[in-house]
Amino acid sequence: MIAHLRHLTRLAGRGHNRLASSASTSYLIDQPEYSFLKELGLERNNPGVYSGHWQGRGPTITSYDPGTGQAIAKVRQGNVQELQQTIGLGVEAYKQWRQVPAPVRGEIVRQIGDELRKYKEPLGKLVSLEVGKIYSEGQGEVQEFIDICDYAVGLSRIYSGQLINSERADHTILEAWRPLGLVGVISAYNFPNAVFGWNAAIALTTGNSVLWKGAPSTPLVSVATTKIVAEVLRRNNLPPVVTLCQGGTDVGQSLVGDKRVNLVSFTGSCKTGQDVGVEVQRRFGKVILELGGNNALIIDSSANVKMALDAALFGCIGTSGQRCTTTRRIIVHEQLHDQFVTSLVAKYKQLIPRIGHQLDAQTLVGPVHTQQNVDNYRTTIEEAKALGGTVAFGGKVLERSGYYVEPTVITGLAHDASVVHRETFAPIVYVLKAKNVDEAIAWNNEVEQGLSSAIFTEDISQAFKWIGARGSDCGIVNINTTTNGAEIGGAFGGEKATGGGRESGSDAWKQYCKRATITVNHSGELACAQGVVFNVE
């Protein structure tokens, strides 16, 4: 695991080096048009560790705008010693927080949501600037955090166990859900605000404290978000039930291996997630894994094709193909395939003038996040062509400042081609031709991940087959909508190599709790279950 995390750290570092060397040495935070950064309490140099106060004695890293390659600001990361201190403080804070009544904890989460509302505009712009996602997606990401806070407030008054009938007279069986302790959250660059929000709002409401390690390439979102939360804690005279420790591989490895971190919620690649899962299980901790997705959109012969085309456009290109729920495969009925490809390419052509900087109002396709994403895009397209694929549209890296690539449609590949079965975090989609829905379902299910899936059909029998035992094996199984853009009300997560974790709504809150089964004997006499008699007169 250590070696793999180091590999990822090197890739993150490589991501901005080429542009950084040619970009101006000035920082965007000092420019008037980026004054929203200072509204969030950011400075040119920012401490990256919060445990009731701000500090950071580890290496200093620079955050870059993937749309221009210019430096935004700097963050001083934490080191392992600071992480250990932060873990200790988080554990102590938990001991106080768990005694606060759940509805009162919900009130604190409500205040966090309100504070986020105050800063939604500048925080959303920071998400866009640092990740590369367009303006509306940055605003939408912060809205997700706000929404899950609203959800958690209601949850604080209703989450509960069961009252279970006992086979013994005058006995009652109860079920109680109690907090775990300290929850560690390791988030990825593509959703640097919302994923923390999904975890933190529910973990806090159920009585846990939270330690966050944000992605190395989006440290400013981590710092700015933590400042907002910390202000609410300060106003309520609360201990640091939310802490932050930005850091490198050593910090991540230490967090994953520490027994005091009762649950680790990890979002990232399948390979690293597998390593994290093994390490946490080695110490009998709990883990939530939200890993990759090779998501398919199926177009049945009865589909509303216009709606399916619109879904494909956002599904394939939203966040420049860097969502874990991005549509990576479109499986089209053979009767519709050729016309669907023609129509999809026509829509893609309309987007070329709207490729641009993520904060420009007219932009629909922003940059990918780093040079590594560009390299992977280029390598994947060359591999697809070598395997016999045809680039129906796109396939080019755009020569301009920033990390821009053309959204790409590839046809003519076998459904089980190696490149089709591998997730590439870039706006590349493979269009496949299937004979019928049964064949399409089989192809949907044959990849190692099982995150999101969708079918477009007007045939009710096919729709119910899709959501039944013979249908999609994914955690998200949609009908007549996109593979991406999930709401917070349902549990989010997937099966197989996606990790099996669930976050956000429904009963995902149970993952942040330990369950107790309680038998209460109010009969005045001892009685054994199953009719066992064991006594001495």
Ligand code: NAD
Contents of the next structure:
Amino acid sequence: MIAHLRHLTRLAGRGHNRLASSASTSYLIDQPEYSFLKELGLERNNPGVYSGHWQGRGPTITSYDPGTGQAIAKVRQGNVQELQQTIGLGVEAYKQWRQVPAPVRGEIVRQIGDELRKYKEPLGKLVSLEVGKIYSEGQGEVQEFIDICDYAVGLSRIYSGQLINSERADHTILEAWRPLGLVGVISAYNFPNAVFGWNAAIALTTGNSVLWKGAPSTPLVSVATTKIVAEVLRRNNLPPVVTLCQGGTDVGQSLVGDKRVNLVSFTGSCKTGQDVGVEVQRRFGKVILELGGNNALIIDSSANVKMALDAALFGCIGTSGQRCTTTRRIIVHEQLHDQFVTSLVAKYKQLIPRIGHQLDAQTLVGPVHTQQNVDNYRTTIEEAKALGGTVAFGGKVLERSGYYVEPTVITGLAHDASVVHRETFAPIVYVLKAKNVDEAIAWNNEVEQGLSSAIFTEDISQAFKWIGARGSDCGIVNINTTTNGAEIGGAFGGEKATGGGRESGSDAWKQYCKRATITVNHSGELACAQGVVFNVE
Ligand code: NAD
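Okay, that is the form predicted on its own; can I get the form predicted together with the named molecule now?
What follows is the entire complex, opening with the chain shown before.
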């Protein structure tokens, strides 16, 4: 395996870039080292719409390896007309699916999980190749989809309503959870497999059909994942309860505006998410928004600093700074600040030889996804310097094929500097010096986003302050662990400009349902609530 992956590092040095490869006719999928792409049923030119059969009449898009700039393969996206047809088929499929008992739906989701297990290795490699995340993170992403399938199988047998006491004699109030209909999933490039998985496993289990539009720059993961799911549906003679329409903004907007899509689960930037939220509300649809973060790691004076440094390293640099939960701000107690920066920089230095192609077994820091990420990285560092920040480590774009930047530590900025308050999707962290935990909490909370946060402390009163009403205002409020790398068992999501949505575990399943409150009168006489008398003889 390791030997097999190493050849990819050599490719990274061969001088390919995006422009060169788009003009060439050579695709990675045709090379023997990339046979795993064919194991997934991919070809050089793939249809990007699935609604029981495969098609794609929209623009063809080429998918590139961000680690080398080489073309991987092509996908024929869908157009708006195909999206609308797909919505119609998804609604029809829902009408059958809602009749299937929930534990039987769970059995289908179990089969999807098993099918994913069979393809975990090649699918995870494709996630790495197309996004730029390292091998173990690509595998981990597919594992997350498998885990949520397991979770959903259990859920299918236990999710339930309740029985509520009525104030009227011989009346009973019931609460039941029913499916919504068609759930539209629009996902971001950085989690091209798991975000669909979190949504699909729970939405299917609760009786909905699902229509997916993945990010335009990760279309191969969308196609390969849908093929795996479609095989399970075929084997069970099911209608297309999962459909796919790859496309750009026009397809996304059309999905968002369509009344037949009862819930839109959107993962992406705050700006686009806000527009999506308004559009869905305009038609009284339901929406789950999973948007950007600006996540802080607080180091209290009592912190276990060794552990905090390890958390900072993975939090800031994992996925090359392209997780929504990436640590973007480290707020350190003034007594520890200078030593912490020195130790952090020493750790960062050790990572420089570990920057490389995402599929190389030695790599810990892969490329960022596109030239746009590189440009944003560069602009942000210039702005930080102009604002008086000091680049304590990194700050440079690496001169090689693909999109490589140095992980970067910036110190000396004001806690409310414009760059500090912005999410730049690249491995840049700002280290801030705070007087005490109260000040650190105030800074944690003053940004627009409210996704993830963590404190390192050994002081129980600070820890409980952090998780209490005066503490972090984020959806994820960790103690002595990273801001990133959440498990599927809890509800995932954030407050404020992060959108307020919750996905995955806990009671997030309720968002995929409508609640019916049912009053049953078994008294034989009509009685109004609150003692109201209203009748005539
Ligand atoms: P993006 O907003 O550019 O795109 C997300 C998706 O929206 C894509 O599929 C895109 O085609 C689609 N889209 C674009 N315009 C649209 C429109 N007007 N209507 C409907 N759909 C439209 O985001 P991105 O660059 O792919 O992803 C990075 C962002 O996603 C970051 O801000 C990151 O924090 C966020 N993110 C959040 C979470 C979370 O769970 N909170 C998870 C992953 C990523």
